[in-house]
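Next up: just one chain, as structure tokens, the form predicted on its own.
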Amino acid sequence: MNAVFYISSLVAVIATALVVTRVNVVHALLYLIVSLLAVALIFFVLGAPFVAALEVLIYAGAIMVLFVFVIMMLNLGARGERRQKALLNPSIWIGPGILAIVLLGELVYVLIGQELPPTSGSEVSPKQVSLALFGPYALGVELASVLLLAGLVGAYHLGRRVAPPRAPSKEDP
């Protein structure tokens, strides 16, 4: 089971820093899934299948999502075209699809290889993670949910097009 852990340590790390070092956006979001991706696999490790299934419903589902539709909609262009036909190229795919193999022969190992791991503690009910979320710490929910609309404004603000200014005409008062 450590090696497991390790194992996907290592890979949430390497996809990491490649989401910081890639120049191209999507290319950064298909390493930044597979990060994502490795910390679910740690947190199934660890004992919290639950955490585990949010990290991959949320984080790698809801929010990538968020952020493929954020780039579609900044519009890049002619050279946004070329960019995504060059996504079509086999070749972009080799870096995620070998770390996500890697992925998901760890989680074959762990489902059929071995044991569940042991949970430490008390089971915890979605039910009562939800009315922690929305009882306490309800604040720190909609505070994040401001942060990610403000980064969403952000990024429309910073990648809209402004049409640079006209010379004023005859015809204009």
Partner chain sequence: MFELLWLIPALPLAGFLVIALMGGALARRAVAVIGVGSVGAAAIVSVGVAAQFISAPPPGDSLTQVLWAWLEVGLLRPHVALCLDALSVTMILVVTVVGFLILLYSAEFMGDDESYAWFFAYMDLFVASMLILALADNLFFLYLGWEGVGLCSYLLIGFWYKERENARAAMKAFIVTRVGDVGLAVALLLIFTSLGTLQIQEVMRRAAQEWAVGSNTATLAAALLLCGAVGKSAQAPLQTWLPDAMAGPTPVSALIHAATMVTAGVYLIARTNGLFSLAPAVQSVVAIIGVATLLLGGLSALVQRDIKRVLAYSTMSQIGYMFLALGVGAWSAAIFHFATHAFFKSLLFLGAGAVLLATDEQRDMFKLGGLRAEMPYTFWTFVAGAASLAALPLVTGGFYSKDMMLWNAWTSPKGSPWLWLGGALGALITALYAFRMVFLTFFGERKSVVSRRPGPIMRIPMGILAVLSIFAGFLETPGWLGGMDYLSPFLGTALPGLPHAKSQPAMELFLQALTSLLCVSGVLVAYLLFVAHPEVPDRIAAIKAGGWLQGFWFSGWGFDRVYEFIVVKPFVRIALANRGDVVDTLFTGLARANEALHSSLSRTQTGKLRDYALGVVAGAVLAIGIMVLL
Given for the second form:
Amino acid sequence: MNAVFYISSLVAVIATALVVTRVNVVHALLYLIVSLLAVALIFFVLGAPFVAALEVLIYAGAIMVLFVFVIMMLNLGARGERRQKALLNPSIWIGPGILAIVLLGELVYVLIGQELPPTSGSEVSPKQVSLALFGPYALGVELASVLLLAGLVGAYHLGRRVAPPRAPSKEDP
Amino acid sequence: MILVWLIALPLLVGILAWIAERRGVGLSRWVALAGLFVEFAIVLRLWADHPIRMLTPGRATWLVELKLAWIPQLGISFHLALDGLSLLLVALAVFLAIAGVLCSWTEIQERVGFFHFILLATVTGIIGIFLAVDLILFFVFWEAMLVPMYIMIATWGHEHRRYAALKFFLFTQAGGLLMLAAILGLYFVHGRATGTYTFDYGQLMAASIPAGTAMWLMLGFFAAFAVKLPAAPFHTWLPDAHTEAPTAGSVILAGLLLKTGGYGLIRFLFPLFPGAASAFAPIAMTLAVIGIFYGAILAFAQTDLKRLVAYSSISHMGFVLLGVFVWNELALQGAVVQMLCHGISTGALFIIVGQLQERIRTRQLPRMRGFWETAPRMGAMALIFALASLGLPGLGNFVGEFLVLFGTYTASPGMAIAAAIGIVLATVYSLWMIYRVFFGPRKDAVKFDDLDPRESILLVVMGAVILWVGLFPQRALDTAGPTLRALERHVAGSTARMAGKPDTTETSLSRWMGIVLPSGRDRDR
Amino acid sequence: MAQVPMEHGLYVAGLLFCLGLVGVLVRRDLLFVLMSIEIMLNAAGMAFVVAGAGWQQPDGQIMFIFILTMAAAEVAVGLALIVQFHHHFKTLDADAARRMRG
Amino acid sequence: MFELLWLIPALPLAGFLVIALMGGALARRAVAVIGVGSVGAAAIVSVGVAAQFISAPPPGDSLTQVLWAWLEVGLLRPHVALCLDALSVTMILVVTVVGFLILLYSAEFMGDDESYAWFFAYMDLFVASMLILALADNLFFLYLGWEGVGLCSYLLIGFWYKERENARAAMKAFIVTRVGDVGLAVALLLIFTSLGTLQIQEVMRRAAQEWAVGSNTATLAAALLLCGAVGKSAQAPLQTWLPDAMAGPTPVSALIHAATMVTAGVYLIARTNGLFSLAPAVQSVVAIIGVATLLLGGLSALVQRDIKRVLAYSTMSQIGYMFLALGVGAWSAAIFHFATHAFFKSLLFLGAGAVLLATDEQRDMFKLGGLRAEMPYTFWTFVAGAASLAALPLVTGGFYSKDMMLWNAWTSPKGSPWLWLGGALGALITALYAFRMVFLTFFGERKSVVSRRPGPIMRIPMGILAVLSIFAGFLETPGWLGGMDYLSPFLGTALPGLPHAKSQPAMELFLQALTSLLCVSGVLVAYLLFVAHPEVPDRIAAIKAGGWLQGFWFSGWGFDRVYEFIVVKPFVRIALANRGDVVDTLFTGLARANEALHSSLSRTQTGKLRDYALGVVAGAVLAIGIMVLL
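Having seen the form predicted on its own, I'd like the form predicted in complex with its partner chain now, please.
Entire complex below, previous chain first.
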């Protein structure tokens, strides 16, 4: 089963790298779904079937569908592609790349010195999770629900079309 | 309460003048003028009472004193007091304010009411400075005076008024903040040592402060006063501010604002930090002499008439700085007389420049020539004030400069000789100015009217005051005398007390420069 | 079930996080930026899950659930903003909204 | 009569005030009456006071009248007080009488000038200041008169201010004398600080008690006073202003730059003779300066073309004689020469003025000539003055005063034959240039038109002065010639006399004969060169050395050029180079640096989302890095 973990990891990393570098937004989205599914597999292998399921349902399912809706709504296709390509100029990768590598280096450096237990491979069952969730974490759940409500209201409010559409004035280019 | 009235009256009159503008700009001018005359009458009344009050035995040097609680928790009080020194300067302030109103009679045509309000608000702040003896109150007036002055320069000034106003504000503000820091430092040092936290001048005067701390606190005060005065390296705001300000602004700036610096040195810096100030004296005196020369040389080089007069101020105020830091009776009296006469003579020169500018729309020397023929009255007045500025005996400035020189010579002959040589340079630029403006063949294209009665009377009165101080200075000297003597005694006493042995005020620096500093030793033989 | 060192899981999570970070910093298209943020959130959640698996505790999964909730809300609001942005500027280029000229 | 003393300076001052304040409203005649009358009244009072002083001298031979306390600070208590002693009596007599005569002359001379009222106002102010200078009881008050006369000199040199050159000359005169005045001012400081008083007699008394002869303080004080005297009296090296000062109207030159103000230095040294006696070194410097200036001025006068410049250089040279006399301690002789010089030099100026008026301001003597027949009155009075200047033996006032000085230079303990030789040589030169001036102006062929002749108001003063020039000498004559001495004993009450050298009548007579011979030969040479053989001077000038010397002397020994080069130009250059005030660049530089910092920081505010994110990430990486690594 260890092989599954490593293969899924590799898939996840490659797919993510492709997401970041794609020009076409739809392609990127598809790679993102792949990446999320790979992560779901990792969760499953590590003995967290409940969150693996959630990952598939909510991330790869619901959230990605939202993205697809928006892409469809805005009718983004090949139109922006050429410009996007120009934007992917190698020089702009240098700064962020270096920062990311440094950050990763710091992470590795921290982890190397630690005595960490290996994952046991035994499952943390959905029951255990639910007991904890509605036991000590009940307040967090309530807060999360409030957050979701706020997200709902906010998304609804922001998503309304401002009518009539304002022509961009001269002051704000 | 008379002191509160002295401060409040100009402000009230200013507001009245502002309101009166609705009934016509002329009314606004008259209201301001009348109010100032009332104020002047009050000051003269006080002055007339002065000898009587002075003779009452058992009094402190204060003639009138008023102390109200303000923020007692912090030891801040609304403490005003008047003595001979402040009386003279308040009289000067009101006199020059009248001159300021009169010289703007035709020059200022925009927002006349507001102008008078601003002018009188500045004067209010200045009078407050001369009367406040609580350090926080002093600081409040110190800052309160800046804002209207800034507005005046920035609103009614000439071409580069914004730049000049900002520069003026930044310089004085920077100095003021250092002073605030020093005031707070003094407050805490004194509070920690004695347990009474107070900003009261009288109590702080008795404070004994460790020498190192005293030096830093003294430098904080010095920064504020040196910028205002201005002493040599901190003077560069002055030419810009004076040049760009409207005539009344220049008069107030040169005549009064600079004097607040000199007043602060005499009233606060030396009495509060006698030891540190004496130790610092050689440097300050050097700065003063540099200022005398530097201002004079620059004045000579200017092509803008107003700038020329402005730089001459730097040169003259060098004598004040010198006189204060010599700190003996002769020099102090000289510094006070010099402040009074410089205020009037330079103010008058600015007024003349303003009148010229009103007539020929320029201040550039190359565009002036032979105006004596066109305007002999103006020429004669300009000549009188130029002569005052070059220190002609019989005019007040001579008395001031020579008293300073006499005082300085006892402390440091070298400095006195250098300063005396500076008088030659004053001759050079003063005569140069007269030569460029009034002598030579007349420019045919330029024709204008000579002084009208309002202008003539104003200048003649100012000239008469200068002459009066020059020939009968004793009245002024007697007025400031008791205060100066008391301060001198205080400083001498506390220097001797703090030093323990008589000569520690002579720092290695002063020994190196061969300067004998004033200390507890009595000079009289 | 797999028995891998916990570090390895954390390495993968870190790598994913950094990739997402690079995406945020490099892309100008707001949709890509939002996607990259999703990647980063997901990577953070993954780290929790890995740790939870290592210590045999449910708290890691609970944290993931909270992160998931938050990501959902954030995506909803973010996408709504993107729609408005596109509506206003007719583009998704984030630089189009800049007013400062540095 | 003594209680009227204050009127002497007050009358001209009142005249000044009346004319200055009401000048526009007064008629010319009224101005003249007030202007001349006030000085005339002062002269009458002076004569009265002098008469009483001589007939009934006050106790101690001096008298002080305190008008009011000027200022009292600490020990400094100078009063506005007048002091009358023999020296000031002499001084005020000369000043008021000569002043009155010259003002009377000006009433006609300046008749056509548009600023008639100003002229009289300034002249009255000058006389008032000069009288204050002469009568002042303390040095502080004396300094007021001292600067006052300087001011009036400035105003009157620049009287015709429409010519730039005149205004420039006025400025130069004031500034150069002010340089000397610094010395005087510092002397005041020094004297007050070390002696605690400025009252002149008190200063002399205390100085004699406290300072040893030749001590540093005494030497310094005397040297500083000398500085002031040198500037005011146009002695080397501060003499350059005097020739230019001739730009003023001629009566001004006569009164201020010949008779009175320029001799203020002589007066000052005589007044403070006690200090100079304590500083023998300085006193010999006085004598040397005197000799140097008398030769320098005389030689320069020899080659001038402008008649007034000749007189200016001649004044310089004559005051050099007075300095010589002061330097050898012959105080009375110096004052004697001051008086005779005041008479004959103002007479010469008035004569020159009459010539200039007649020939429409033709100052070049080579363009004048032959005026003897046209203006006989002027000619004769002028000759009287010139003869006195040249010290023609026996018949002129100048002879007796000059003789007294030279004799003292020879016999005084401080004198020396070298000083005498300088003086005698000067006498030859003086005779030469004096008569060169006479011959060029009044002899030879007539080259200019005479448009007007002096009227009676101009003639009277000239006549009186001519008489005075000739006869003033009889106040003091050598032993073998009647031995009259009215002045010396009189002045002796105020000025110390010379220790009586043993009488050497033979020697005295021999030296007198020698100098007389020199004077007469000077006149003869002048006649030969400028009347008999007028081509000779040109031939001398044609030689290279002669031409160079002529140019050198003509320019007053190049002092102007040297000062221009070492003082004026560097000063102007420094001033102009720093016109923008270098200190300001310090502060504007601070402002600039702030602005640069601000703009470079504001450049980071690009408005790009990525850049901000980058910043956040970089910060986070750094923070984590610090936490991890440290």
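Positions refer to the first chain, counted from 1. Basically, rigid core = biggest C-alpha set you can superpose within 1.5 Å across the two forms. This structure is a prediction, so every number in the text was calculated from the model and none was measured.
Asker: So, superposing on the core, is the move of A155 at the CA at least 2 angstroms between the two forms?
Answerer: Yes; A155 is a residue whose C-alpha shifts (by 2 Å or more) between the two forms when the cores are overlaid.
Asker: Given a superposition on the rigid core, I'd like a yes or no on whether E106 shifts its C-alpha by 2 Å or more between the two forms.
Answerer: The answer is yes, as the C-alpha of E106 shifts between the two forms by 2 Å or more after core alignment.
Asker: Core aligned, does the CA of A62 move at least 2 Å between the two forms?
Answerer: No: A62 shifts by under 2 Å between the two forms.
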